[in-house]
Amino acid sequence: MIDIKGKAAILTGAAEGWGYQIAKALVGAGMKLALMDVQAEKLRRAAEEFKAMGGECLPIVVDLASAEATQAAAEEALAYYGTPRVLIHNAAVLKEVSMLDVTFDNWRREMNIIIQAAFILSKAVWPGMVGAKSGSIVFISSGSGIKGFVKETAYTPAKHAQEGLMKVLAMEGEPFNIAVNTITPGIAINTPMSASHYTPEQQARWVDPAMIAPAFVYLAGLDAKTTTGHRLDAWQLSEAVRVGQKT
């Protein structure tokens, strides 16, 4: 494991929900953050909060559906912090629309935010990580990454694609000690996205995403010698981190 204090992270979807809690956990661990989100005011408030905690962060307002904007955001983060220790791609959009009703523009936007941005951001940090022979890349996945759901005409294919990209990058990155993994919540979590899609049964047992943020402090210091090419469970991993902190 790598000491992550003072090192940089790039995190997408950082303004609210799980991404916000991941950012808060990384700030608490002493990391410097490049935070990306399309929600300008929420991102500004989050960055101010993290700075008040003593953290250092660079808020970047970006629409990850745009390839050009995503590339520009990546270049801004790299120019400011250099090669990050970890890239965490959390941003996603889920619109439940049947095949009869979905438009190409709707489909393409979801796909671009989830898989196109994953590719562009990974491509941007890859040379530096290869040169450093160190790094960790994490894509946020879900049950949609391994099975299908009705009306997820874009979200499910995009999450499947992330799983495939992870497997390829894990193989290519292993000789350079770059860990590449996907991670799922492992439990129902209370976020703006899940609130509109979870069943009442799921909502009855959901937890605050802060409960599964500790997993990312561990993942930020991961290298390929430890774990790469895997689909991880944030709930189980966070529990293991908490147990380790107590011993």
Ligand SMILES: NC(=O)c1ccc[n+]([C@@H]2O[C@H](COP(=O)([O-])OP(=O)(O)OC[C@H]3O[C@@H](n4cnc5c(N)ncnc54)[C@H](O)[C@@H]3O)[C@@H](O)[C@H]2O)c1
The other form holds:
Amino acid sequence: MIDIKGKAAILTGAAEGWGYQIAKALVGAGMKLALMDVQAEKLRRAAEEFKAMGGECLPIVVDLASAEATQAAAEEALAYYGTPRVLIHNAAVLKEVSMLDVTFDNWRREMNIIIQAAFILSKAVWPGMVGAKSGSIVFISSGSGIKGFVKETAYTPAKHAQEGLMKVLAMEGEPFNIAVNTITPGIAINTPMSASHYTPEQQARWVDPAMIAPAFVYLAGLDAKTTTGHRLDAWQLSEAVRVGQKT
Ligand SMILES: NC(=O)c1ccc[n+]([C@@H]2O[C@H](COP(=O)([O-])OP(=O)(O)OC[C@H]3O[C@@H](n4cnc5c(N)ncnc54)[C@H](O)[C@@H]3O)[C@@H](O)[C@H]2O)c1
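Follow the form predicted alone with the form predicted together with the named molecule, if you could.
Below is the whole assembly, all chains and molecules, this chain first.
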């Protein structure tokens, strides 16, 4: 495991939800953050809060559905911090629309945010990580990366594609000690995405996503010698981190 204090992370979808809590955990662990999100005002407020905590961060407002904007955002982050220790692609949207009703433009937008951005951001950090023989890349997966759900015409295929990209990059990254993994929440979480999709039963047992953020402090310091090519469980991993911190 690598000491992550003072090292840089690129994190997408940091303005709210799980991504905001991941950012907070990484700031608490002493990392410098390049934070990307499409919600300018919420991202600005989050960045101010992290700076007030003593953190260093670069907020980048970007629509990750656009290939050009995503490439420019990656270049801005790399120019500011150099090659990051960890890339976490967390941003996603979930629109439940049946095959009869979905439009190509809506389908493509959701796919682009999830899988096109995963590719562009990974491609941007890859040469630096290869050169450093060190790095960790994490894509946020879902039950939808494992099985299908009705009306998830874009979300399910995009999350499956992230699993596939992870497997290829884990194999190509291993000789260069780059860890590439996906992670699922492992538990129902209270986020804006969940608020619009969970059933009342799920909402009755959801937890604050802060509970599953400690996993990323571990993942940020990961290398391929430790764990690569896996779909991890954030709830279990965060529990293990909490137990480790107590002992
Ligand atoms: N909420 C759940 O129950 C659940 C379950 C499984 C997996 N996940 C995954 O966890 C991750 C976080 O989910 P969440 O519940 O916090 O979602 P959320 O919708 O609450 O937050 C997503 C964040 O991504 C940002 N974002 C959305 N579109 C963007 C774009 N075009 N460009 C830049 N940023 C954009 C949003 O502004 C927001 O800050 C996602 O990858 C999601 O698929 C969530």
